[in-house]
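This document opens with one chain alone, in structure tokens, the form predicted alone.
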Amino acid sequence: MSSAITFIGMDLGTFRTSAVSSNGHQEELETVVGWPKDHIAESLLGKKVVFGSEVIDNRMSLDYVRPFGHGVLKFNSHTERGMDENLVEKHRKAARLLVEQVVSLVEPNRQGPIYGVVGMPSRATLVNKEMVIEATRGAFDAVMLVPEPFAVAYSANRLTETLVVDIGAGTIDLCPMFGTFPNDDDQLTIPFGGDQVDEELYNCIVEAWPDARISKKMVREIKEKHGFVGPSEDRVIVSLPVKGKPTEIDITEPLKHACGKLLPPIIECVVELVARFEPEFQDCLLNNILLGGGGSQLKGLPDQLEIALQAYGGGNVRRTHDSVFAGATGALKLAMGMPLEYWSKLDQSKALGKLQPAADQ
């Protein structure tokens, strides 16, 4: 295989985008793009476009968007989100800039072709896939889109008799693995994820302590550090400014309530999906559940899922080895494992966006 070729696996997440390259580089970047509001902000920042955590740190002087927030572009239609065409175009532009930035961070060999595999929600529509393909133009010479949980399974070598549940910020994706590329009808996507948990926690805190000041960024950090599902012996105490005075607040119950919102839809969809298969396969799936994505890191989640699934004859629930890079690593393995002729045909025809690997390739 030519050393001039760079293969890249990318997990284009709603909150965080990660990429792994065949040259050994791996990078992650918060999925947010910003533009200085005026020439003063541009002069201070020293750049026309800002990415990742730098956007959040300087958000008061930036006009910024999360291009895939709430599943926009990747899963939901813009009409469902109440977005006009101007705002949609802004998200599309941000997506293109973000992909280009992430690709540049892994330092591909610009003297040769760049081929990539990018993860998508399991039941993304053709329109959503075309939008993501458009975002990759200019960054890749050829790209293939695959379901995000499939990439997680590929990374973990769990390609048979496994049910992958990928819990992202915008969606939860479920994909059963039986040793072949999954059919669309065998997968499920739930339009609910970490973003909705954050919103619920934020609203609970504001309602319970109306004089406290808290930002969405603080809420996410609290969830990532303390989030749990089920019972907990520890209290979660945080310090928030109340009328300007730092005050310790016990947010254990609001946090439990908000994080617990993830559990019912996951259980409901696991049961619905598993019921589609013959009994012997149902048992295999229920006892081999692999959690991926940032939401998989909530304390107690695997245990609570196992308890809930006991009524259905399951289950055995484990987390993936790396919630940040598992999807990107699996995508890279898939990219490097495809025959070079496959990529060459896509490259030569400029047919970016082969939606899934054909079984006979």
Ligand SMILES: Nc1ncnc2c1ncn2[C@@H]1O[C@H](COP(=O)(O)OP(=O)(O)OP(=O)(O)O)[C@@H](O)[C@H]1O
Contents of the next structure:
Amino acid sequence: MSSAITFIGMDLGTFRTSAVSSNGHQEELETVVGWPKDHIAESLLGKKVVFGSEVIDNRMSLDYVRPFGHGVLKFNSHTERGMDENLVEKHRKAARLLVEQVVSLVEPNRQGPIYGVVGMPSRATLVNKEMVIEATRGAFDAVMLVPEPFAVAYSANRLTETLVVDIGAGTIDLCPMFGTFPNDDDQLTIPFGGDQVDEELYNCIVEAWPDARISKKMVREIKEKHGFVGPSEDRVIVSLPVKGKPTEIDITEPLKHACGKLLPPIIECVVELVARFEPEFQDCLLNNILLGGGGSQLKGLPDQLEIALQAYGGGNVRRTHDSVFAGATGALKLAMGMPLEYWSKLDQSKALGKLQPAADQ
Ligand SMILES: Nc1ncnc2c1ncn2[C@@H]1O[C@H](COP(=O)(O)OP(=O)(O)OP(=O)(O)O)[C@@H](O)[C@H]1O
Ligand SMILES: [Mg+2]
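So that was the form predicted alone. Now I'd like the form predicted in complex with the named molecule, please.
Shown next: the complete complex, the earlier chain at its head.
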């Protein structure tokens, strides 16, 4: 394998983008891009484009977008979401800039080609795939797209008899692994994720304490720190400014309610997907469920899923070793495992990377 080539595995997430490169670098960045609103903001920030958490910290002086927010570009149809062409173009531009930024952070060898494998929602449409290819075109010499949970399974070496459930911010993706590249029809994408949990929690808090001042970022941080499903032994008390005064409020119930919204769609889709296979394969899948993505870190989630699956013959649910980099690591492993001719062919033709198994090459 030529040392001049840099391979990159990338998990281009709605909330977070992570990348791992064959030269040993790994980086992660919040998937958000901002432009200074005026010259004052630009000279204060000292840059024309800002990425990641720096955007959120300086959001008052920036015009910013989450290029894949609400599943736009990656999963949903932007026309269905009522976005006009200018806004779509802004998202596309932000996606391009973000991919370029993440690629430069992992310091590829610019003398040689850069080949990447990028994770997508399981049931992304062809249009979505083309949009992501478009976003990556400038930063990579060739790109292949794979379903996000497939990349997670690859990183964990769980290529057979495993059901991967990747719980992200925008979507939950389910992919059964049977030792081969998964068919589109065997996978499921649920248009629900951590973002909707945050929204639910935000609405519950605002409704119960209308005078409390709370941002979406604070809500997400509360959920990540204290969120749980199932029974809780401790009350969750947080301090929020109410009418300008720091006040302790008990958010145990709203938190339980909002986080609990994740369970029913996961259970429903696990059951629906497993039922498509013959009985002995159903048992294998139910007893090897691997949770990935940031949402997998929610306290009590594996236990509650196991309890719910008892009605279907039981289940065994575990989390991935690394909820942030598992997808990118698996994608890199895939990139490096592909025959070089595959990459050269893609590179020379500059054709769209097709969702194809390494085994087919
Ligand atoms: N400890 C935690 N408990 C609950 N949720 C968490 C925790 N840590 C992270 N999350 C949530 O996980 C989500 C981010 O996960 P991830 O980075 O896998 O998403 P993504 O890949 O950006 O999204 P998608 O795959 O939908 O495009 C966010 O909603 C975040 O709040
Ligand atoms: Mg993801």
